[in-house]
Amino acid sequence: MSSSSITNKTQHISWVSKIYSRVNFWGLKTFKAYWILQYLGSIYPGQIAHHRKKYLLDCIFGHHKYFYQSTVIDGKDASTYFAQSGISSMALQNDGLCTFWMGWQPAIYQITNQAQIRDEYLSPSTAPTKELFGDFMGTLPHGCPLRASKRASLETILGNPSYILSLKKYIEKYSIAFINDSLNTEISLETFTRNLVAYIDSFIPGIIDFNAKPLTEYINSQEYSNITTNFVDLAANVISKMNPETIEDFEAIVPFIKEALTDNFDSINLASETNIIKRLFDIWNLPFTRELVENLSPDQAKELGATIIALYDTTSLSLMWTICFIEKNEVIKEKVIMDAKSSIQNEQLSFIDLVVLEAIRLGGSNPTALWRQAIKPFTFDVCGKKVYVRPGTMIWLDRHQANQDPNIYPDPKNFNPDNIKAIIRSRKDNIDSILARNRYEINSFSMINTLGNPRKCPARLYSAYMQSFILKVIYANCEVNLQNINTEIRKFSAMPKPENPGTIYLQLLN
């Protein structure tokens, strides 16, 4: 064959391929779930690359048993699945995008951290959740008034870099306290991280002021340990594993947040108005009082203990792959010791700093990859090309893997402060900018990134900066022993895991 045929054919299929994505898109538009055209080949034909099933009716034989089986049955993250079956390296090499069939529902894979939607098009962050979380801010709307209260009331104060450095003398005065008590005994780095994290966030003047009874004594109880170690993680298992079978085991959040709120009621009563559980009372717009506690309805009660339980799960799992990763690699410790001890601080971004912001990168604290659904119809951009997207079609992000862009990062593997080094911009950049909202290099804090994510945890810098503070204390007065450590992700773990965190032991420095 000729190469003017060949040249001809190319531009025939061309003009096929550009005319049938027009038909496409004004039959998904007109006629959305009811468009045949869009079940018999790809979603999007000469637009996005679309992963099939062997099957002709792929939408029914699809990839949602699969994922199922693998998720679910065999424990793997949902990252792992897609990297499995082909869905990523399709992605990959098509632009970052992929189309598959989850059952009937479409779904848009996305394998880079490129924001492309706005937030009002897709359903709540945690919907899926709203039998666990209540009226918790990511449950409501985009454009809700109280979504919005709720957020600033969080915001103003785990989100302003200012409140947070006024706590460093708090945060530093009960890790040492947690941490005297800790010398010399070999215990579980996931329990050492979860426990501290807690009881830090107990003591601190302002935020929960647990003062009577700390959130250790729940956590390490046999009533509540359950739903005070498992919770996040049964929440991540119903979003990202699409696994709501067994979320009827955790009622047990309503009894724990009414006795907690009983038996520390004087502290916060007394504590002052930054206190994050008199704040959601003032947005109820109900005093605080004994009487008011007990007859919180489940609802309530859900919010308060979501916003509780995961201000100190999601940071304790970061700090836990924080030391881990700093445990596994002789040359960064050296250097985190060297950086606790320094008595400087002129730097915009201490090594200690990087040190946190590369453990969120690499192991974060949500699941490897999130989906939310699209409740509008709307369109955007591929490769100058306008795809509609109707309702139901789900979002997919893939953190764990375009939080390893190589794109973006030199190392994107491995654990290595040059990473965050790569996504500076300019000497001001510090915590704040680099996890600002509108910076989108790491996603470890969002679903997945919508433009101006505007649902990015409100309380991101409370917990890099606290993550960072700790570490200080750690690094610059103890002498730490880890043992037995596997970065692996661990399976039936819908939070990302170590697979073995391993046990850690503290003695002072001499």
The other form holds:
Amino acid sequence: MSSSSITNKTQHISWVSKIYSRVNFWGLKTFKAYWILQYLGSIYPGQIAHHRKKYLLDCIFGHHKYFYQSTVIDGKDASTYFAQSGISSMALQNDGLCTFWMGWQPAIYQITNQAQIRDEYLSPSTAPTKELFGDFMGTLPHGCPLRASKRASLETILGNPSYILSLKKYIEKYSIAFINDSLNTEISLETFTRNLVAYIDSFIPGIIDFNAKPLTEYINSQEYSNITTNFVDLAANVISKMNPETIEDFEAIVPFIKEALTDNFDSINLASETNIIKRLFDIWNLPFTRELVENLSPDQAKELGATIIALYDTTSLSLMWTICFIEKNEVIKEKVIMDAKSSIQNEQLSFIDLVVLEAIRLGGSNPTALWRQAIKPFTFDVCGKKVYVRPGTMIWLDRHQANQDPNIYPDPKNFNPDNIKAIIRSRKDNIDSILARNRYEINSFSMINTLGNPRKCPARLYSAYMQSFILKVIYANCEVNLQNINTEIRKFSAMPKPENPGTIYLQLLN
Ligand code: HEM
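Could you please show the structure of the form predicted in complex with ligand HEM, as a counterpart to the form predicted alone just displayed?
In what comes next, the whole complex appears, and the chain from above leads the way.
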């Protein structure tokens, strides 16, 4: 065949596909779920690659059953399913996108962190966990004034860099107190980081002020250890693995919160107006009284519970990854120790800051892949062509793989602080600017990246700075010994945890 006839054929195909795309755009827009052609081949023929399980009736025999088998029965994480099913590689070869059927739901899968969609077109992020989270801001719709005031009440504290810096002395003080009690004992790293962070959070003035009975006591009690250590994982299971089956086991969050608020009533009552519990009572238009604590509705108690557990359980998981990565690499560990002992900070980002951000990128402390559902029809551009997205479509972001984008990071699969150096744009960049809402390179703080990321975690700065301060204390004062680490992702855990974080043994340096 001559080259000109190949060209003619390609042009012919591209004309056919252009016309087909337009007809398909019109068909989806007009008939939505009743547009038959979407079920026969690709959802967006000629525009987005489609990964099919079966050629015909893909929506019945498509990925749903296999996804369930892989994630819920075999315990793998969602990103692993996408890699093993071939969805990831198809997206990689096709501008970072591909579609598939999750049962009857059309799904668009993205493997890059680029933001393409406006937040208001999508369901509230934690909508599938409403039963667990009550009226938590993440379950409230975009543009809802109540959501805005809830977010502002938290973000002005936990997202305020100068306020967070003013907490440094307390974070150091309570880190030292906790570490002193943990010296010369072999402890599971998971238990250590969870208890350390929960202890510090309990005592820092003006956050939750659990001075009478710190969170650690509930975490280690027979009654509440299940709810206080597994709540976030369950929520992640519901969303990431689409597995709502065990939700009812977690009603214990209501008595836990009522008891914790009653036990700590006096210190919360005396706390400054920054206290996030009192701020929530204000938003509910309720005075903070013992009677009202006792009579909190289940939705209110769950909202408080979700916030308080998020406070320590996310940061502690992140810290666990950070320590694992440091301990696996002698060169990095040496530099961390030098930075921890140094009293001068010339750069906007210290070496420890780089390490914390790199651990957030590579380990993450949120499920490997997450999705939100289109609730309004919208269009977005794929290589200059408009794609019509009908309501009901799932928008998946494979965050684990997007955070390893070789077009952004020089050493994407390894723990290497140079990866963070590669995204520094100016000498002024620091933790705040790198994690700003309109920076998309690292996605660990948004479920999927939307334009301007209005839901990006409001406490991300608190979490990153806190880890940096804690690491400085640990590595300036202690010899750290970590045994039996395995940083593969653990099976049967919806939150990405190391397969074996090992045990930590701390000794005071002379
Ligand atoms: C490393 C630590 C943390 C990670 C990885 C993390 C991750 C996330 C993610 C992925 C979201 C969803 C954003 C979206 O809807 O797209 C989120 C939201 C949220 N996070 Fe965090 N988080 C962390 C620490 C914290 C802490 C310490 C708190 C303190 C209470 C917190 C409170 C919240 C709240 C209230 C939201 C809802 C925001 C909204 O809907 O506007 N997070 N976080």
